[in-house]
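For reference, the chain that follows is the form predicted alone, supplied as structure tokens.
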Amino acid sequence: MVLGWNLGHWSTFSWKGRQLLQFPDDVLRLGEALWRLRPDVIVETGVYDGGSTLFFAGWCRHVIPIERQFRPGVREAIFQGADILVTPIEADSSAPETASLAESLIRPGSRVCVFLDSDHSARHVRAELENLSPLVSPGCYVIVADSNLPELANAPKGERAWRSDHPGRAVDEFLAGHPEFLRERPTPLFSTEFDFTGLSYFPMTWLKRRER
């Protein structure tokens, strides 16, 4: 994983011809789990080339992708790759008034999951998490990328300060004073006798907001 990681091989992946930059294990493993749970919404943070808003408009019927600042090009080719709705939303995705804003987007009484991927630090996340997780309807998830980064932190490419200053360390702060959510991943349909958990960038990030 962290020779992987280092190396790159993260960013060779693409979807529908734009940058999909996460691990393949977890992208079908996000899959999956998207399209039992039948989501209408997906929240998303953090887009950067379009290639995951893009694999997110294949789960749900509506896609509202925030980044602070999109790319050149970005907009254009999510609109014409998505065969449904998308709604962009430029801001500062741990603004409170950003998450304001995507609930006046979301139809009430709409399934929607939530998935974090944008600035990694923990203050970030952790705003994040506050503003957005009410948006995440019972039985479905909020999700945070990248709460692998302390096993990358001494990697030629990592940061010294990820080892306490990840999306893992917001998580466990936000679960202390949330109990409506609970960190469940969801069980794999076919198992081994091994166990896969531990391949993956983000295992025990999937936030599961209880059945009421």
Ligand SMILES: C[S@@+](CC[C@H](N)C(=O)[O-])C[C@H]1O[C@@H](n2cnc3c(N)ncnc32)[C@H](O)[C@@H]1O
Given for the second form:
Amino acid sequence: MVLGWNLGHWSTFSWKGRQLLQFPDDVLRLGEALWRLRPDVIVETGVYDGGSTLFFAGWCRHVIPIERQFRPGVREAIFQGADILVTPIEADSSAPETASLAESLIRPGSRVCVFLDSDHSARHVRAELENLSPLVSPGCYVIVADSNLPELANAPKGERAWRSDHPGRAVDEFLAGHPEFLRERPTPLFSTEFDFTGLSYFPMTWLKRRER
Ligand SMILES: C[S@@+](CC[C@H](N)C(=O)[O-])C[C@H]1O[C@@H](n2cnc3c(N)ncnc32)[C@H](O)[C@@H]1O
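If the one shown is the form predicted alone, what is the structure of the form predicted in complex with this ligand?
Let's see the whole complex now, leading with the same chain.
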């Protein structure tokens, strides 16, 4: 994972022609989980080129991409590439009013999943978790991307600050005060005697809302 990070392997993929900044195993595991969860709505934070939005659009009826500043052409590409309802929000994904706006766009009774992949500082992710996790339906997940940053901190292209300031810290703090969520990575549909959990940028930051 460290070698791949340094070589930029993660930046070489796309979905429907838009760059997708994810590790392929994570994309397939997301697809596998979403196929089983069948959410109506997926809220994602951090859009960049729109690849993740178009990926999520394949697994639900309504996607809500939240981005601080959409790059030129990205909104148009998402509208063109998605054949479901897309309601982009250009705002700080950690702000309570952004979560309120997202909530107002969601039809009551919808099954909702959330994917967090914007600013990866612990403070930002903690605020996103506090504000956006109430949208998550029982049995569904909030998934926090790039929680393996501490493992990459000492890599040549890593940042020393990632040793202590990372999404995983926000998840630990959040879980301590939110018993309605449990840490649970979905089990793969197919397996061998080997554990491939480590082949992920977010192996242990799948948070499932308990069924009532
Ligand atoms: C890692 S990229 C997202 C990658 C994308 N999810 C994908 O899989 O291809 C992070 C994105 O988050 C956005 N971002 C950073 N801080 C933000 C904030 N406070 N609120 C909303 N978006 C933010 C950046 O502009 C950037 O487009």
